[in-house]
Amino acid sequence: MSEAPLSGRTAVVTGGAEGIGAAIAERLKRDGAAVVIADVQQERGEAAARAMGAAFVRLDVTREEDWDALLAAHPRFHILVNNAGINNGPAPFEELSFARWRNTLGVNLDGAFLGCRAGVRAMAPMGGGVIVNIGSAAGERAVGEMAAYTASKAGVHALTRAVALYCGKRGYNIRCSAVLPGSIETPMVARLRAESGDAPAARARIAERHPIGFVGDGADIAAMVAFLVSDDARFITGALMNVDGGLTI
């Protein structure tokens, strides 16, 4: 029989305690690493752990020192998927506010940003590793009612870009990429839809906006992640993976 791809490596998992970021922890799990769940979600975060024995460490992406506490209690991981994120919801721009702004700029770009170092920072030391960005479509294919989230998701495909460039340079063997969901089930895209008022015609209409005719889920994402962190992708470095259900043509 064998080895799991990923036997022998310990992966960080930001966001992990539900949506996308479970079931990436999951697939990493079954693909043999070693799986940190890092959530601000204490108890979901615990239990998600619990279920797929993994370890948890709570995290607020936004805070230096959760970071710094989170790099003390596990200085050296090989993979590093920054996958927590925010979305507010549509708004017309007169009417967003900067402080909606700041918290969702904060929580998926400053979020990426520390994420970024401190996998660099844990990496480097060790010979190199892999950083996988979580982005958005929308960060390529604007949505003029969510600016907020647009612009911090196009941040992070340029910091990707940046983080791939800058340890390529460095000779530290580090590959940085991004995978650029588009619209997939999750509790968050439930709760949005739930706002909405009528949420089956709200999924409705969201699928009809994918060329593929319907709404991915988080193993859709979780599989290119796998992929990305793998031995198969070692010549991939600063690339932005779409799995959008052809939403960016």
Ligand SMILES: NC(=O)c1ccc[n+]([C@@H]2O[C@H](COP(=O)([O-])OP(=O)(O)OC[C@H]3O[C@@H](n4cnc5c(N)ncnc54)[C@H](O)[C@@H]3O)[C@@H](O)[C@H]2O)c1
The other form holds:
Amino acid sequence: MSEAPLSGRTAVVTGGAEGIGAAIAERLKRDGAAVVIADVQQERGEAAARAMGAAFVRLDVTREEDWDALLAAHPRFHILVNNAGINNGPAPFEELSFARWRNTLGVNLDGAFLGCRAGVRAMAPMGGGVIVNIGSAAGERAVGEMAAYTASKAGVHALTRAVALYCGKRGYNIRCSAVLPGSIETPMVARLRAESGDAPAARARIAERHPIGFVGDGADIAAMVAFLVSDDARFITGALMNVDGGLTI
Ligand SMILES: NC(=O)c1ccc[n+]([C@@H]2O[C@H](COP(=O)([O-])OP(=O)(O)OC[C@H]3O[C@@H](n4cnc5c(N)ncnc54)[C@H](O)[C@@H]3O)[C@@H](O)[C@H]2O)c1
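Having displayed the form predicted alone, please output the structure of the form predicted in complex with the named molecule.
Expanding to the full complex; the earlier chain stays at the top.
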């Protein structure tokens, strides 16, 4: 039997307690990595980690001290997936509060920055690694009612390219790319749908917006992450990979 593609590597997945992050953690574990789930939700995160044979650390991606603690507990990891993110739902732009703007930018963009920086700090002395950021189709194709979310994800995409370029020029052997999902069935999307009133109708509307005709699931995103972190993707860095059923065509 051939060796699992990620055997001997450690992967940290933020926001891995549920949704897309849990699917990514599961997939990387299946591909042979030792997985650390890092999430702000302690109980759910511990349960998810236990179920798949992963480790858990409590981490709020917006807190520098939490990243320092993660680096102290797990100084060597080869793979980092900055997946944790929030979507506070639609709001008329005139009524978008500064607090809500900052909250969204804080988790999605500050969190990705602190994550990338921790990843580079850990991986450069080890001779390399791979960082994958989870962006969004909404960061490419703006959603007018979600200005904060759209701007935060466009920021994640730009950050991804800057980190890729920086690490390449420094000869760090660290690749950094992003996966840009379309609608994926997760607790986040279920919440947004429930808030919009008629959940089944909202689901049909969301599916229709995707040329492929359906909403994806976490495994679809996990498959792209598994490819990007594998040696098959050794020539890929700074890439923004659409996994969106054609939404951004
Ligand atoms: N679901 C979609 O349709 C979709 C589409 C495009 C992009 N995305 C992106 O994919 C990622 C995962 O989304 P999801 O749908 O699985 O969301 P989700 O709400 O279902 O799960 C998010 C996870 O992140 C964790 N998290 C939230 N804030 C955190 C923080 N400050 N620190 C640490 N962990 C935190 C949560 O506890 C949860 O476990 C997000 O970055 C999201 O923006 C999702």
